[in-house]
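One chain is shown next in structure tokens, namely the form predicted on its own.
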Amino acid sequence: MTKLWGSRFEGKTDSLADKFSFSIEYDYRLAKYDVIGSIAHAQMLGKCKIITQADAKRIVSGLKKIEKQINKGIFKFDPKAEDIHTNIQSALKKLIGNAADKLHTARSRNDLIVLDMKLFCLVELILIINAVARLQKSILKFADKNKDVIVPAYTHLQAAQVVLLAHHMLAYVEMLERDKGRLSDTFDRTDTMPLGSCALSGSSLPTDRNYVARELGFIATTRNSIDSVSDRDFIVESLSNCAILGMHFSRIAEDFIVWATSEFNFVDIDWSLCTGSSIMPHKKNPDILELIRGETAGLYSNLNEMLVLLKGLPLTYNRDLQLDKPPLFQSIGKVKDMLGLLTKLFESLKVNKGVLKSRVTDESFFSVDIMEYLIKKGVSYRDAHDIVGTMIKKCTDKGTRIADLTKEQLKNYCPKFELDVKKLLNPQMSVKIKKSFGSTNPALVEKQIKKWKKLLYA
């Protein structure tokens, strides 16, 4: 069985604590980035002269070789070699001999295991980025085609006011681009190279870790070797970062399961992406909405089970950290998927605009437009609140409309009002005379649309 580090061992270990201990059923994942990794080292090995130019030219030649069967799938993964970088340094002894045991000079298993999981979040956190500008494009497509269409807009889940639907699919592509934020700074504070810093005090030998740095496209240099193979942050901001995701994925699903609701019926949900029942024939689920929603525990717990994890850890490494991949290799390919499925949810999503017509012909949507148009000629925001409560309050009771109202009856309420505030109690005039910046107002929506359009599509 092959280790790097058996010679001061006088016995095997017990083939439970390998079976236990080992790695590779999971960091296999990280075999390119090992690979990419080892390169760049024996490149600056054999410029700082620490190794020849041959065996530097020699450990290369056959890691390119390893290099090109990981990315063609055929790279046989030794399940006995206890992790990838025992698989690697092993497959490459078989390839050029003795030359290979000279690739591990100047860095360990702590500095470049921490090289390996960088090297992967960048890749990630640029695919996740990119996959959420995907999904927002798909937003912001869909709002366009319905920019016309009004819904109710809900606090407490209860109907509050009218919004355009356009205007509530922004608020996605805005909870989405903070998500973007938070992934691009987590990219920058994870890139910094930590390979030389060896075990946790760096060497003696004349290493130029700048030049590694450069060779793999870091921006920076890690200062200090102790940190560099304790640190652990830019996983557990990662994982932060799909668990915020996945907040937003889930309310974006609850939406929609609320809305494609018989009881609702805004939307219909393409019927690629619902399952039915075993019993009830005539049902049609939103199953993998569904399943956004509680995969999204997941996430939180993986956030939680890295908290936990690093909390009683003393520097420098410990290999308690070796059980920081699961969770991030877990969180990354769970928030791969849901964006890809939630960018589907917005390309097949139809809208039920006659439902909606119906639905926003109820005159208490208007109630703070009336208060606003009190507030407009003079009254107080406190006695226009009490006015309007009051009206709503006694049409209600008495089954009668605000419409069929006449202005002695609108002035027994208050005698600033006018027949003219009829032509409120309509969803297009409710949206049309919101003013504030950032609102529903449909000229307002439609320079966040070109303003997003710009920004998305630059």
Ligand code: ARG
The other form holds:
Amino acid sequence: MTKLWGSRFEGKTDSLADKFSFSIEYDYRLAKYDVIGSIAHAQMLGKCKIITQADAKRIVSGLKKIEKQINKGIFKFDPKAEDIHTNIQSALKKLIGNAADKLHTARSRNDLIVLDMKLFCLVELILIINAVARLQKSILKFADKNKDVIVPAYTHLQAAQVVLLAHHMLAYVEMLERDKGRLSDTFDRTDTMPLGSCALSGSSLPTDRNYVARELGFIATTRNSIDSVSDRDFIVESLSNCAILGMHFSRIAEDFIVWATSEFNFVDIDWSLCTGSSIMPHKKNPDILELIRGETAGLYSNLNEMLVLLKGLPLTYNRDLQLDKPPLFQSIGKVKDMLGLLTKLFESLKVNKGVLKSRVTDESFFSVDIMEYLIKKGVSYRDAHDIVGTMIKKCTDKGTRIADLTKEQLKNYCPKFELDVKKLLNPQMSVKIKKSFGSTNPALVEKQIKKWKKLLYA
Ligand code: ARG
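The form predicted in complex with the ligand, contrasted with the form predicted on its own above:
Starting with the chain above, the whole complex follows.
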């Protein structure tokens, strides 16, 4: 295979150097973007009379044939052609002959690779946004189905207060909504068309870059040829989005790994997402969730790899930039897998309602409610904290329950206590009396569920 740059070379390149530098092994994934970008470019060259209309037509029809082969999965990639651009170029030459040599007019691989990568990212960002929305819907359905369920909530992984299960689930929906916001911000900043910046300084030929941008559906054309070929911010941002998504996925996974232990036993993860042990016949392990947690490490290091790759890299194009692809492709692939798996998790997750019912009766869950009962009666926050703290400690030490205290015993802790305080010692009451916006109050949670339904199914 002839290289796109062979003529001034005095000798053949070293075979190990070729193996070390060729990127076709991974950039073949950009084939369809390389072709559609080239179709728009050839049309522009014809329209601007930089090449003849006849040549432009020949190039476009050849590229369309190649596009079909790529879409059908029958395009033959040549591992000896160094990258995707060289592969498409030489396939075109085989198809249409010398007219193919005019395609690379007024562009270079430096701007072409950015175009390919931007088109790839734009498509993948949308796919990920849609997959995040599907995950949100599956979480919402799960929340809605278990609206009456109350669960213990934790700080420091110590049981703290009770909340609606749906409230906990909607926290995930909120996290994922922010992810969608970040993904769509990244989309907007990626949406500028770099082709025609050529190697770095632009071209003396009468090109129409805006035409290419419009043909390819970009919202704008890049304004600076140097930045066009140097910029990889959109890849850093995409990797950063993947890393933050992974951070969220791993926290969700960890919640359910804990909740599915025999000690907690709040939920049953479907068999389809678990594996067994080769030695302990009784085991049902949440491996998929553990792997989601584990794969997040790779998402972080891919972001880090890209940041390190770019650090101190002089403008404009440097070959180092070729190495942006493996981490990006890997992170995007993993994130899409994780999204699919988590969606399946929520579709098949079973709640052990009986177990949960018996786990939310501990009186200490209601300590803040009792405190606020006293605050409503004029006791200061500090005093109320001390009073309830003492009461709970004494009851725990003596093995008695607040529910069993007499009116006198209660008044000994604080004269403001009446027997009606005992109404607070139940989980339904605990969620019901929450009033603040954003709290676990069932009416407010129901409103949130309705709001999310409207938003996600709009
Ligand atoms: N394979 C290269 C990359 O991914 C394409 C651009 C090559 N440009 C060059 N001047 N060698 O970055």
